[in-house]
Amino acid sequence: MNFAPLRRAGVYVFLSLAAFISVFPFYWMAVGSTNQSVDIVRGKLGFGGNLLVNFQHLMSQVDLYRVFGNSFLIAIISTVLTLAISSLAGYGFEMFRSRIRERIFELLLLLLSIPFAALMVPLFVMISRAQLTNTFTAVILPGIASIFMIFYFRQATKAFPRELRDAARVDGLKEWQIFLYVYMPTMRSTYAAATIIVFMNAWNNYLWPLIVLQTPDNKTITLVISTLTAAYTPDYGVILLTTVLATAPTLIIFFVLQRQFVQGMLGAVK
């Protein structure tokens, strides 16, 4: 007996489950902000008409322009510092040989181990003393250094052409003019994946900025939605709507960089 189609079959049962389960959550959420919340706990599955009344109470209690201008600023930031510097170290780490890079390299993945709660506390305290509290720059800073980033730029440029490098040493460019004109434009897939990672962390960042940002002019997206479930009546439209604010540039640059998003994470050099 041919088992071939109830065994497709059952394989798109799967897939097709596996896709409702991880849709429904932004339909809900979509569906939620054109709600009243009273529609919301009762469990309203279809459109309503709320969503201008939703957005009208959300401007009247959040400044919506400052709050998604801090949140591009500190995340456009983020992005192009954790990108330059991390693509930089992962070259180097790959292309230059010293007796002692793979124990340094061991070293950042060791660190790599220790989780960020950990960290908190000598953290902020050195903040502090460099008077760097309530500023973009307490936010920014910890975070450009990614050691994940760094092991992900060396393991992609093993896939780098070494005969692409010697053939620009043979032409006279310097080391520097190698990574900015021939690295780089070879490795932009790895940069696009890259940057949807570095960008969406920056973006959903949320324990850090809560503990170095207080007053309000300086608060993200991500805390003021946590300000919102927080209230004693908390008003699910209104965050609903938030929610759906705040996802919609993260979905906007993974769907424009797909492609290179997935050519990126398979180590594909072009």
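Rigid core: the largest C-alpha set superposing within 1.5 Å between the two forms. Positions refer to the first chain, counted from 1. Just so it is clear, the model here is predicted, and its values are computed rather than measured. First, how it differs from the form predicted in complex with the partner chain.
- In this overlay on the rigid core, Phe255 has a C-alpha that sits less than 2 Å away from its partner position between the two forms.
- Once the rigid core is overlaid between the two forms, Val13 counts among the residues whose Cα shifts by 2 Å or more.
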Contents of the next structure:
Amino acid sequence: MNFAPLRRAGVYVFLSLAAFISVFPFYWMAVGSTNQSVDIVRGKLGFGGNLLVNFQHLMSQVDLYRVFGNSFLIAIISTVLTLAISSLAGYGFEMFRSRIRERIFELLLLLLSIPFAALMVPLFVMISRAQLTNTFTAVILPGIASIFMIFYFRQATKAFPRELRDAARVDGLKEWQIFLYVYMPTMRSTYAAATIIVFMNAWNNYLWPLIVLQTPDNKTITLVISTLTAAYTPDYGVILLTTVLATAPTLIIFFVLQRQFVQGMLGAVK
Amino acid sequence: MTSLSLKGIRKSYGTLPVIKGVDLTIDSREFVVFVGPSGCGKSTLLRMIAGLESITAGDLEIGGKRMNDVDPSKRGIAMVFQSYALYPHMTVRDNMGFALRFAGKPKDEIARQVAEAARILELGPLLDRLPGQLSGGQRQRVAIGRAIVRHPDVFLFDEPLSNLDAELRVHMRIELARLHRELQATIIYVTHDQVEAMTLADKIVVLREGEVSQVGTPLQLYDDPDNLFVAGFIGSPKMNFLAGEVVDSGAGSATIALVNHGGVRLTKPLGGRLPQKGERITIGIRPEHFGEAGEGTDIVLNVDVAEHLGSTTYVYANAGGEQLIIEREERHMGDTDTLAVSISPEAALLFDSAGKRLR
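Can you now output the form predicted in complex with the partner chain? The one shown was the form predicted alone.
Every chain and every other molecule in the complex is listed next, the one we just looked at coming first.
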């Protein structure tokens, strides 16, 4: 008996189910943003006509421009600094020979196993002593030397042709010029993939900003969503609309950079 | 153009020596080829000249100036890499002008130099393309163009043709020879392909395990190798080696018995050291130097395969466990099972048990 069609059907069912599980929350979020809270609680799954009302309610409760501005500022600065520092470190680890290089790298990887929860309190004490609480610097600073990103860049740098560096040295470039004018443009797929990962992490970061950002004028979009859910009678329409707005930038960045993201994750150097 | 001199050049990685004392002089406008098997240190030596590897000991002089610690860009060299090493995000034009840009040359000067190099290498229509849009041969020409625009004193080529297919390799080899004549440049060229070495070089440096095995013109190395290694490395098909034992020695000649061929004897006049009686000797003979039976010391071989190449025929044969290649002028060898050939004393080269040539 030929089981191939049956197996194929099984695969389709499984993939359809997985696709549904992946996409449905986004659909429900989008639908919810157009409905009243009461409809959402009742489980209405079709689009409604309450989008503008929800938007007005949101604008009346939240200084949306400021909140988005805060989130963008933190995410963009975090991304730029994390990419700069991690790629420099990854480049250095891969390009320069040293007897203690691997020991230091192993130590860094070991540090990855320490959960953030264990670092939170000492980190807060440090930030507080540096009088940086309730500043964007406090949110950005602890994340910019990302060990995972250093590891990612070092692995990607293994695919960077060493002869390009040699050619650049013969052409008269200093090491920083090689990094800037040869390495960075050559590794743009890697940077694109890293941009998505770091930006999403910075944008979605909740716990650490919750701890260090204390005044409403400094709040980010993730903190605002949690504030909205904490109301006595939460307006789910408004909450889901805010969620849609909060998701949009990461989706846009992903779609713009998705080709490079795939190349970058595959370690392609073109 | 400029001459180069290497005096006692050494390189070690930790305690591991990779270049074990190289002394060499390269004259101005000379085309010198470093050749040797993989891992012999030829590329490392080239990179040391380029300044991409540090020199552990010894002196490197380019144009009479000590260059050991001078930055690669200030040594007056340009290098063409095996993988071409073109900057993938830049057009051909930008790739070629990149070094000049960093040397602070004005834009019109860069444009002029790039145009001139493009003319020499016929790259004009490709100037606005990216390296990814070029074929292997075109990329190679761009890599050479990038070297030309800098007007270096010395060109360094690191196995530049090894990534090309056979036909293109022959074409580029001719191009390189033409370029050398046109530019009148000093060129140091690294390859493991002895055909490239023979066809391009004014002077070949054969390297083995970090040491110079022999230096000479291609025909010197071919006709008069100093040792067994050079004799076996230079020449395609390879030189044949037959095992022998000295049965008589004295009065300016040695008589050798070919131990795998029924002990037939060959008497060779020698001007230098005479081997001891009973000493093990290797007899080297090029495939084209075997004579017709009756002209010298005859040996009979069992024919394995005959390759008819049109102008010549290579016969692969064996006897007494030795594999030999014989070049014959006959276009058709027929279905012979055996072949009788002779070895003349003039054509036979003798090597002692340490592989050193006995002359």
